[in-house]
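We begin with a single chain expressed as structure tokens, specifically the form predicted on its own.
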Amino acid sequence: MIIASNFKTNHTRKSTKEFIKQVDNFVKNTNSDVQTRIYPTATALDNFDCDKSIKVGAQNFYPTFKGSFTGEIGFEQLQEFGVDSVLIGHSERRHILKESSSLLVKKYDFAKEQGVEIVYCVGEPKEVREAGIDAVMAYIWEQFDGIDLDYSKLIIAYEPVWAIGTGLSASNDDIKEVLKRLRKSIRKPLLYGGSVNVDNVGDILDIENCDGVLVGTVSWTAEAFIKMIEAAQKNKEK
């Protein structure tokens, strides 16, 4: 079971920081063995000292170890801090930002060629859904178009886009319809994301084949995220 946060472009380093102790605190004195994800700023990341089952990663990346491109960072830098975890797909990055579907694919190989953790993000627009599920798996099945799905690190989030950040979850059903069909050819561990919070969340970890959430704007207290942990934890031990 796996409980990621994404900071998005909110907390600093000093209240990162506190974060970070204020969970791995909790983890640590109840023995939880949740896997934990927290992707925070660039700017806030640092050599911290926690849990072997909480990895602190990055939102983003170039494809370099290093070189010439104002303004990006490269593994170099993500190095010097231990990142062995990174986002790559997510919505914001694909419609907001405009990368390329060639673009998320050159980093997905230079991030595996540095062997670490890949949480790659798919997920379907309002339109799409509201044309039907075949419509929705042909849209996220082109979404892996040169994704290597043998990759021994690599983890899928399902984050349909009207879902994200708008209070709106999919349904129970839809997530998991778009689960089961991904579990069909995916042998790797499968999140949903788009509005969990505290309420949703134990529901949406009961469904079949969902193997953890990726969350976004509920996540960013501690006491909310350690909540989703706990939640996580009830369910290991069913």
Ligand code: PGA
Given for the second form:
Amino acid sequence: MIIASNFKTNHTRKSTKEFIKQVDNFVKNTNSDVQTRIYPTATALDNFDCDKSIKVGAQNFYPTFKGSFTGEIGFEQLQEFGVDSVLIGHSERRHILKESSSLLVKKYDFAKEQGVEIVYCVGEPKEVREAGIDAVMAYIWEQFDGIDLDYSKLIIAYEPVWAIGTGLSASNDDIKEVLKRLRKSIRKPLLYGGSVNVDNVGDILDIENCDGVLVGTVSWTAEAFIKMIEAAQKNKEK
Ligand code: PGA
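Follow the form predicted on its own with the form predicted together with ligand PGA, if you could.
The complete assembly is shown below, putting the previous chain first.
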């Protein structure tokens, strides 16, 4: 089970540190072995001394070790903080920041060369969802074009665009169907993301083929995030 928090553009260095400390204390006190991921803003990255089940990763990077890419962050800068997990293909980067599929493939290949864990996000916009499950799957498969699905440190996050930050999660049946179809050809952990909250996380984690969740909004308080880790722990014990 993987429980991941994407901070997006939230938290400061100070509040990130406090958040991570709280989560780390909880994990250590309860001997939790749920795989936990936290993706703070780049300015809040640091050498955190955490339990081995917690990875603090990067939301973004430019596919270079170092170089002249004003405003961007390369792997030299990430390695300084021991970052070994990155998000690629999040819908906000695809749609708001206009990252093209060719840039995503470059980022993917670069991260793969560096040997870090990749959480690769896919998901359809509302109009595609309205066109039915076959359209949804065709859309998602296109997002896998050029992506090496055999990479050993790959995790997939299915995040319907219309469910992200809207408070409107996909139905459990819809999630189940997409994960089932992905599972036919992908042997990697499959996460769901999109308006996951403390109340629905248990049921989502119960869905067949669901190996965890990637959470934005509701995960931004340590208390709520910890509740989700607890839900994953309970799920494992079932
Ligand atoms: P949300 O975001 O939980 O706020 O819907 C999910 C995500 O962007 O990964």
